[in-house]
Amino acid sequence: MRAIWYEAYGPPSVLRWGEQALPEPGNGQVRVRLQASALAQLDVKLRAGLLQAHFALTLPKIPGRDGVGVIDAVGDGVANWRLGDEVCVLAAPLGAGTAASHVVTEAARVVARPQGLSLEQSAALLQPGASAWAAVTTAQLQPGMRVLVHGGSGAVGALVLQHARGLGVRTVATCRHDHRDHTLAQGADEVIAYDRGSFGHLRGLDVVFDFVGGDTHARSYPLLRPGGAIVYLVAAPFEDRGAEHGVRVLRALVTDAPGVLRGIAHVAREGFYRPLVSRCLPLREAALGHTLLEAGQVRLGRVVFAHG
């Protein structure tokens, strides 16, 4: 099979492109012939060696978690998938990834590709979807709530806006001024450009989704009603001042449990989730994608690799 891999940590130049042995599925596994895959910050940080204290990778490593393709081999003990099924896959972070023509994964890590999504959107669904799902479920959103989404133009923030809109929640989002129209299109009822103005006038919010941290986090406390919540994933360091302001500070714990993946696919089929794709590149140009993401040149959605 064709694949991207690295044999040592380092800059994007450590990524190699070539042939590897075609893997075979074991008990409870399926093999997916991938048509496209997506690049995330986790892939960049793992390749650079920045997460060695948290993830013990076995090198060489094929990067990538998100992908879309067709099942072309089924292992023993798999009853719910057949050859030719179109699926989205979320590979385990420590195993072989999706930056390859094929990936073998546990059958529970694939879901039926939602109709209505393009191939590129399907390739970028499950990983950001899991983060958005964690944020929304932690917040326990209900119709009629008012929420603020910091970073509403990003891959995860946009899905939170889409999900909130589907639940009948009123939303405000912060983003750069040149991303304003784009963020409105994701479902925000109001957009505040942080490089042109302030969000400090907002009051009585039920939830603030903080995907930024730092000073943005500190300035969000007065915006909440008593008993409201700040929900965060991974953000710049901040001081938890929830008790002082009478609000909750909740970390959304991301999981890729099978039920979560099925839930993401369901809301995508219902039209809630339309993943953002910033740029599409051939898989052999994976190093360019890593370079762009590392340099901060990817701001709206994911880089997707076409496997061709």
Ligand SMILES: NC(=O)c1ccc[n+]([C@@H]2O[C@H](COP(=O)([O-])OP(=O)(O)OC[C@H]3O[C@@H](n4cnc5c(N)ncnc54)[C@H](OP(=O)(O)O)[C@@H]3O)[C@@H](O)[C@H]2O)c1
The other form holds:
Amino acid sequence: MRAIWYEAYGPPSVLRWGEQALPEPGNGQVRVRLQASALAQLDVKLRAGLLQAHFALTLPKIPGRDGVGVIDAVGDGVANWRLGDEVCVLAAPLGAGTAASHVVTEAARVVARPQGLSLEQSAALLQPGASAWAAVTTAQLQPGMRVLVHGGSGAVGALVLQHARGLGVRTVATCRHDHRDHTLAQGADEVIAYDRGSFGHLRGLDVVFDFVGGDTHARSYPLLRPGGAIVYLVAAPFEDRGAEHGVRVLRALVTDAPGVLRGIAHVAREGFYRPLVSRCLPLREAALGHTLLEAGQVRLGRVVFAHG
Ligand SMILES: NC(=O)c1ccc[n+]([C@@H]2O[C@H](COP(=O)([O-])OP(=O)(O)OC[C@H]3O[C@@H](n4cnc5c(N)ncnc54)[C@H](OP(=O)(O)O)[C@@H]3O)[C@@H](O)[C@H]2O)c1
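Taking the form predicted alone as the starting point, write out the structure of the form predicted in complex with this ligand.
Then the entire complex follows, led off by the chain already shown.
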């Protein structure tokens, strides 16, 4: 099979492109012939060696978690998948990734590709979808609630806006001025440009989704009603001032549980999740994708690799 891989941590230039042995699925596994895959910050940080304290990778490593393709081999003990089934896959962070023509994965890590999504959108569904799902379920959204989504123009924030609208929740989103129209199109009822104005006048919100952190987090406490919640998905530490303001501060715990992946696919089939695709590149140009993402030059969604 053709694959991208790295044998040592380092800059995007450590990425190699070439042939590897075609893996065979074991018990409970399937092999997917991938048509496209997506690149996330996690892939870049793993390759750079920034997460060695959290993830013990075995090198060489094929990067990539998200992908879409067709099942082309089924291991023993797999009853629910057949050759030719079209699926989305979320590869485990430690195993072989999706930046390859094929990936072998546990059968529970694939879901039927939702109708209505393009190939590129399908390739970028499950990883940001799992984050959005965690945030929305942690917030326990109810119709009629009013919430603020920081980072509403991003891959995760856009799916939260789409999901919230589907649930009948009223949303305000923050993003840069240039991304206003894009963010309104994701379902935000109102947009506040963080580079032009302030969100500090908002009051009485039920939930603030924090996908940004830092000063944005610190300034969000007064916006909530008593008993409201900040639901966060940021790695950088912050001062929890929930008790002082009478609000809850809840971490969105992201999980790849099979039920969650099926739930994401279901929501996408219902038309709520339309993943954002920033740009497409051929898979052999994966190093360019990593470079652009590291340089902050990828906006409004994921880089998707076409496996041609
Ligand atoms: N722990 C986990 O498992 C996990 C998983 C996935 C994501 N995450 C975290 O979740 C966050 C979002 O991920 P993502 O994949 O959606 O990233 P993304 O696609 O890069 O989006 C980030 C968004 O943040 C916005 N932003 C930047 N500064 C802002 C500010 N001061 N105020 C409001 N918005 C601002 C950007 O908006 P503009 O482009 O309009 O400036 C951008 O759209 C990241 O912090 C990521 O690390 C965590």
